[in-house]
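Here you get one chain, nothing else, as structure tokens; it is the form predicted on its own.
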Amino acid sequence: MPSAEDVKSWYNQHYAAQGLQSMRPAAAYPVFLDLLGARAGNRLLDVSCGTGSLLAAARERAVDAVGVDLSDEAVKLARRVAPGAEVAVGAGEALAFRDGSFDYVSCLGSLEHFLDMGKGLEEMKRVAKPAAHFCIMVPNQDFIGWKVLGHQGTAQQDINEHLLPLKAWRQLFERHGLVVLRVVPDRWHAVRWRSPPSPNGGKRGAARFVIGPVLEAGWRLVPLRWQYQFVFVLANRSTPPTSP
């Protein structure tokens, strides 16, 4: 297994070569912000924030918005994407905040690399006020995708990938006292095809225009468990849950 300090080293070389390309862009991230209900006004923890394009969206919706991520790299990019936003360096197993101080918090494609990943949510929820939603998106074993090319991994899976199916990761939540509300297949890689082609975009962007949503009718039509991430809400089975 490898140490903390290598998981560091590979994300720090990894956003260094990459930057902002490394990430989905921003109008991946809304969506999230609607699963959480998020509301202006309320406080939001983005745990492993990467570039920090989740804390820029819900800047945007005046959200208030703090991230920590273990990589420099990617804090020096979230501090540009999403300015005004508390960002820090720190790992999810050990979050330097004090209990009970946010109203959402999420970890989107992040969980699975942890080194601890029970530690990791013990910790969510320590800084969690009691009635707070969480959000998390954690890769799919079973992916079909996956089966038809014969091998499994994200593009991160070179650094400490744990990989579990959708029964697995429930019971991993619920192992660590949070109660499952909802989840929802992570379906990016469809509907980012619904934009309009750009006036420059030629054929190319015009083939693209017409086959989206013929792409996105096919990838709803695969059964949850066959998804390729999984995103989950959740809150703590201590208080009564509530529809986010």
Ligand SMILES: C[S@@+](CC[C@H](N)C(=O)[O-])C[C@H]1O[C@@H](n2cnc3c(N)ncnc32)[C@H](O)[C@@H]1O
Second form
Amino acid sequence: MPSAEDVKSWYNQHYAAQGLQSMRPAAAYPVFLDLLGARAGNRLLDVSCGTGSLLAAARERAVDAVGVDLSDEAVKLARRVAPGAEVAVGAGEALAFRDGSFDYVSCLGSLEHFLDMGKGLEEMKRVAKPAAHFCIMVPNQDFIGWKVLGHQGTAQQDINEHLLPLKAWRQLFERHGLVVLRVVPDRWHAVRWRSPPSPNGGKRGAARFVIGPVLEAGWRLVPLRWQYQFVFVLANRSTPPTSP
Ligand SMILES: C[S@@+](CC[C@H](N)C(=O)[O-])C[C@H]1O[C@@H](n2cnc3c(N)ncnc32)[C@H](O)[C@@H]1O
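Okay, that is the form predicted on its own; can I get the form predicted in complex with the ligand now?
So here's everything in the complex, that chain up top.
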């Protein structure tokens, strides 16, 4: 088992070498704000904010955005990408915020890298207001593509990455007092072809008009339990549910 310092140093090296290159482009992030129903003037905490693209998208909607990430290098980049947001270095398992501070808490593609996922969830719940909504994106152990690719997981397997199937993620959230309001597949890898190229969006060309639509249609036929990642929208179980 790696230590928190090992994980931090792995990500620091990763961000120092890759910068924004390995990240999804800005166009991939507003969908998470839509799922949360994020409204201007409300407060969002993005746990493991990486290079800050969700924070920037939130600022564009006048949502008060705060980010935290274990990696100093990520935080440096996030301050550039989302200049209006408050960003700090810190571990998701020990958030430096008061109880009941946020209307929304997000954690995208990151909880699976925590050394203690349960502690991370308890911290997200603690800093959230009673009626807050949570948006947590996690990877699927049963993703159909792992069979085609001949391996499971991402390069982050080298440091720390937990893959679970749909039912196990649901059970983990429920064990920590969260109610699942919605779970949708992460479709970015299929729909990315539709959006115009952006500085860190990679090459597209003719693929945008040929491969893209085929891939997108095919992806829709894949049942949720075999999709790449799940995006959970959650609420605190002890608060009467409201729709996001
Ligand atoms: C795949 S990146 C996702 C970044 C961002 N959420 C996004 O979607 O663009 C995973 C992030 O989790 C962060 N991370 C890993 N373990 C963490 C922990 N225990 N506490 C806070 N951040 C952590 C890493 O530094 C990295 O920035």
